[in-house]
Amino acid sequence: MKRKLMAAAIGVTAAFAAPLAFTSEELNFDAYRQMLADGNPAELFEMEGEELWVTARGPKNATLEQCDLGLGPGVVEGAAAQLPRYFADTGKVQDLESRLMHCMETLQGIPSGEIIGGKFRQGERGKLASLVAYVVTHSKGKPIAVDVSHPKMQDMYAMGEKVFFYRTGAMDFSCASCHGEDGKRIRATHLPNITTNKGAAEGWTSWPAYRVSNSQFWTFQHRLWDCFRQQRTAEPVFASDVTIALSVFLAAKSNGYEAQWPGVKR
């Protein structure tokens, strides 16, 4: 089924891309994104995720229908808009991907190590991405409401802010190097100023997203991993504290803004 969905996604992208041409000196992807908004190919990944949610899998031959994303077992409506959050049952702050990974291990018996040690868009990590697409769709249009009152959430926010401004790697870049000022672009893509609440919301509420340039669906963990790669620094471990801390920082600064999940990117 996944191959069929991928093929369909490529077909949809090609159909949209063929008639579109920009003649201005500055290529603007915003218009392209708007064209795709009503027929986002991410829907194909959402469909696969919905099927995975109700399919018995893993050593325990169980579904994910009892997975608690913070609003009670099985509740997906509005759940992503309130993540990351502190979970008492794990004693940890978890984002959507790490929480789904926890459910896959505890309910289905699928080892977290298989996902952490895997590759994006492949195997169980690829299935996790489809589950993300399914869950976030149920928060589209809902206001971000991340609770940072717990001390561990406050610690994560502080860590995320520190990481955001920390310069590292061969190019001495930080997240703020690209996302610390208004009006910056990379080629056709506008770079939000994440030091502002509006800019943080532009980033947080539009990922995960379907990437038109390569016909792929990228989760936020995938996006963060690629940001570190582009900084020419050590790439983070999947669902590690540093990635979750950055997620808390962006999400909390986005409180009150509406989620646009899943987004459409270049």
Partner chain sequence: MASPMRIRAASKDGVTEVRVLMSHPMETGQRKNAAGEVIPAHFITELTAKHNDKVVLSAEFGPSVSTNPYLAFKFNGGAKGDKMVVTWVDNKGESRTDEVQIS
The other form holds:
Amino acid sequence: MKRKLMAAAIGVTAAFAAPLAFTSEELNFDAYRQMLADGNPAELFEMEGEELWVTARGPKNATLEQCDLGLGPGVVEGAAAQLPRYFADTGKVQDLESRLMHCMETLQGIPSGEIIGGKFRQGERGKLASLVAYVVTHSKGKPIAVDVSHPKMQDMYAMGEKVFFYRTGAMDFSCASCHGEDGKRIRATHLPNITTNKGAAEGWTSWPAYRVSNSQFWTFQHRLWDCFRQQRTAEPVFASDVTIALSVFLAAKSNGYEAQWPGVKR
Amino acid sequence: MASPMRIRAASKDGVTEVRVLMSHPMETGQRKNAAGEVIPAHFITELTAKHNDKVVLSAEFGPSVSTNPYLAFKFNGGAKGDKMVVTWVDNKGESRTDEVQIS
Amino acid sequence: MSKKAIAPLALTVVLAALLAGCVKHGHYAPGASATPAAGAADQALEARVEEMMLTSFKATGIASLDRQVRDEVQKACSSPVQPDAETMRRLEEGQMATIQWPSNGDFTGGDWKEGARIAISGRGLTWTDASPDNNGGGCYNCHAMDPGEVSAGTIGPSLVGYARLRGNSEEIVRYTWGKLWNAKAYNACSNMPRNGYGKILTETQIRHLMAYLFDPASPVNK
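With the form predicted on its own in hand, show me what the form predicted together with its partner chain looks like.
Below, the chain from earlier opens the complete complex, with every other chain and molecule after it.
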């Protein structure tokens, strides 16, 4: 008798669960993204960034055309695919945003503090995002090629890896809590498994991106900032070491994968 | 002043495909800000596309169209080097015109 | 010795090191404590990361800097490999002692409809949230519960038909309360937040979630 009841219960569960539960495939938004990719509004930010690159601005009334993103002054083509990297002139590992911030300060005289103390999508930090859109678009389709041979890059990678597993905050989350296994979701959102190269590349090569749901262009710094917000930590400082370390960790694991920049997200 | 559009126009086998990305908030007038005040409506109402000086498309837009709208269409005719001009007008009377050469 | 002869030897050493890493830490971990020197280097790195987790952050709103400092459980579980069985047992014992059982000795009295609202809401405790009160439980972020809710995460197991499948024995009711209050008492490195112990949810809210899981009228059990 008991066995029969059990079987009936299982039957009911299946009948309810099967037609209603969504599989991972049904809840992935690849087709939607493909449709959006043709008219990705990130292009509007790219246009603004292209204009900003050649516009004389700031207390020094200079353009950014002498900015060295790692491939020599003024070279934008392919530069983002090789960032973050170690820069001898600053003695630091810098990602695209911290490097652009350095150029804005040294060439144009726009103080970094204004950007670090600012807000995303506003003021000079907003302009920086448009510059990011411009620069990353010139690495679209290029393979990620981050050089981790410098000891400071290796150190940042090691720190980034530790941070990835660092459980802290009000809900005990680390990056790995959500991004440590294949095929998982939060609500309907697919989560790449960043412990694998493929999963890391899924994230790194698709951000910065335009978010259709809020009509905003988000840089990688912005993306990480919101990850930490949802992780319930304190607020990460713009372009701080933790953001650079995690960026090096993700970028280096993405080596060889093709940049899809700028991405488009729902 | 309104931000520029990105227009692409390409001719193939006597048919020209035009793709236009517009920078516009497209506020519906239905939304409220954090303070609970209605955000005033601000959206494109009309769009006109001209091939050289001939109108090939005119469209009415409204508040249901997304922020930063994207529009793609095809028309018969058009050749490399021809002029393609797109103009929009919004409910505040602002407008923007951009042009490209068909490739 | 020719260069050719050295290469395979070096390769063997690397492979051996890699294999040792695999066995001890899984494929992903650096071979940290393989030697005392490496262990010390890892500890130095760990200390610098702890420092960075403070200096790279700032307090904003209710999200204060003390969130950057790990407790014993968080620290032990900050690695791709969970601690040894003895450590896990010791941590779980400590966490078990933090569970507050219902103040009136009664696990019932919740309203499943309130429970549903708490389960669906993922709000609360970020630096953009005004106050630490009235948080969501964020249950659907990771668990399926009501089979009619298709937007359910998959990080945790499905809880569809929770009481219908598990019954409502004292044992399962007690376990569920404890798990909701402090999930780390049952698995020190569980992905699930410590709702009661961490002051994410109040006792009343946990009571509502109990009703959502156990009430025969709750859609979870339909």
